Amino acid sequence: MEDALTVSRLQFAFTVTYHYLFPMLTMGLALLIFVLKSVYMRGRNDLYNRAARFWGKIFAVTFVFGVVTGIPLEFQFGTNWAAFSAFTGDIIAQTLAMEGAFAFFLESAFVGLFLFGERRFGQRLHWFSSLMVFLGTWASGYFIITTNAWMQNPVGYRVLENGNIELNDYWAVLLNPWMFAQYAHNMGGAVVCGAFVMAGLGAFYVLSGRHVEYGRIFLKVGVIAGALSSLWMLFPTGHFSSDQVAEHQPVALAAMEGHFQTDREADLVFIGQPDMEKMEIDNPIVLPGGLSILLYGPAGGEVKGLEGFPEKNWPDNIPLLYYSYHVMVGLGTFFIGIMFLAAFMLWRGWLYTFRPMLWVLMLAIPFPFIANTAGWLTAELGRQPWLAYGLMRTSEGVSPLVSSGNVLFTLIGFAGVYLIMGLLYIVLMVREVGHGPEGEHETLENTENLTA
């Protein structure tokens, strides 16, 4: 805690992480509720238009606390990585300043019409809107990533004389190839999200004999979206994601993978703890010669260790970053078998009445968030020493002049603030939920008269 390097990451995790929660979900949900409307404008079934609307309520609220979540950490780059700031910002500031120009504005205009122009600018204006939301949010993530893949793999610079790095490839920043893989299996993680959120909730309301016809609309959106997101995330994205690490950052794949010793036959860790000071892992359950076949197919191939990597070039914090990948990896294998069983039920029409898939899919409710979460830990922890993949290091990238004791202020007011915020928040979920689609409740004025 004693230097502002340290304090100026926790504080930069701590705030990100946070952040994150928030986008995670409206960006799953801005297309299931454009899903939802869209149902509706098809078939004019008002349950739809109500369960979207009340869909619409829970994304209003969270994508208020993205927004002001997500203020911060525009502001941190230049706070706290001031040097990073200088260093890159002819690059990383093109990306940002975009996000602004592009998705932000765009965002707020129809968020703004989505929620309070049903009424007076009808039913198309609203469906168009509630695109419009879904392509804003959507727009914002690929800034961010495509900002995130240049910190992981750096494309389109010079270098110039002076040490110093310029942009030369606008289009090369824009269609970095890292941002593919990444955006696809982002964007996935986020239906995931939203898919999960919008399951269990139905079935909170089903086995609770609560909004059933709702809850059985939820059921059936969510599994379908849930199932083919959590594949998605397995086949194509989670697969080139890892072959792109390995390829661009051999010494984060040996790291995540748990992977010490060079070896032609490198086993695939499942479960087991790595021990630092003996380079090995404790309590090990392996697929023998399992990484070398993911990597290289049934004839396998050589696969680097740690021990391959100058020490001054492994990820900073190897255990976590191990315990974040496994993590991912494996709620993510849980929530394609969970989804693949409530989806052969809704096929056979058995979900809605067996409950013990309905309080699977309930409790499973917060899963996605922690997998998500492990997933961006896996990401960024991976991409320590490094700020910018091979240019620049962390340690080199923050404020010169301010001191750890400003900075753990501030981690302290944000830590107070946000604890405060997550009570508010689930306080207005938890009245949302009770409220349920047909909440009538005495806030909203005239839903009653939105239904013209």
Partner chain sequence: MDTFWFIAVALMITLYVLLDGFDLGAGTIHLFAAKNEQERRTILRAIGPVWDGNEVWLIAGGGTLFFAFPILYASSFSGFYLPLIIVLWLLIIRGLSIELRGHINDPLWASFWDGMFFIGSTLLAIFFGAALGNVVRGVPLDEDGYFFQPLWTDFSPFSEPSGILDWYTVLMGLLALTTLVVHGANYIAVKTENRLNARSRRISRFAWVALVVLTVLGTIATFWVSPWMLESFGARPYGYVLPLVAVAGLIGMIVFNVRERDREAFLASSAYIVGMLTSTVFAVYPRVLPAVNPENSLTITNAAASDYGQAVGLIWWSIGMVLAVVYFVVIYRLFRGKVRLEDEGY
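For comparison with the form predicted in complex with the partner chain, please write out the form predicted alone.
Shown below: the chain alone.
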């Protein structure tokens, strides 16, 4: 059973991490496409309209890959986590069903209208479709976050005589206090991702001397959105998320910070390596008393270390949790520096000609994906050893009749298929980037001629 549990966790971690690479981009781009289309509607500058259509195609391809890679996650609840599904299905099935029935169909329907309905239905409906794609995409994220928030902080349920649980307060689940900070932080991370991709592609176009007018638009929109969203990730959402973990999951906070001993003047660790045998941080660079001040203000306060909790309730991979958290925070700090410097240069009129900064923006494209992945690892590793925090341990939720060999076989199959899909996605993206926004008008004309 232990081997089956390990491989089942590895399979879900692999598939959900791969899948989330696509939604984090579409959720960020959905807002930026709406911004581009709104700017066009206000000033009637056709460059912004073609830019919106170009990013709409990037969005559509990414959306399709997100849908395909998300389907196996739903099935794994029944195949690999049957005990968890039976125990919590009356609750999490509600939010997952709403995501599929409402948000997904809203999003997918208006994506088609945005791609093919502009000339037929006019600019106002085209703008409205961009708004609905944005709302549908973010509503989809809301229902998924609500599901995860319930696993982090179970609410709105009652325990039955047979030991199972059932929903008794639907609004408590939808308005879970844990959800608000988590949703705001997650969607901010998606905007950071979309902004870096847009700004990075704009930098590529300007550096290569191709589609330069569009490259400047992408840089302007991407840098402004990136600066605002990067700051949003630090404060207020990052701060509120940390306070929430400190209140509801203090053992996770201790592991994230590498805080082993209880202390009233707990140091904030910037860099160091956790030594689980000695229960200390090797080679630390710290801010003395910084963690106590961060959590409780200038007066400070006692921060409970890992030693103050039963070892059976510790996260089961503390070094990975510690490193994931610090990678997320470290990259987030760099994002603020990069984007605010780029925003200053944009304001001064230097950005479009200062090639070193353009190179930085272009080469930074992968790092928001890494930071978002590290953030989700932090949230999920911190929740361990619980599937539903305080209600069901991860070891209790695995399917009892599924062998580790079966799960490993499907994991290898997923890895092979996802490798092929990843290569296909790269080919499609290179093709679209090569065509560029200036090909949008010709493509639209050809589409109309074919359908006339």
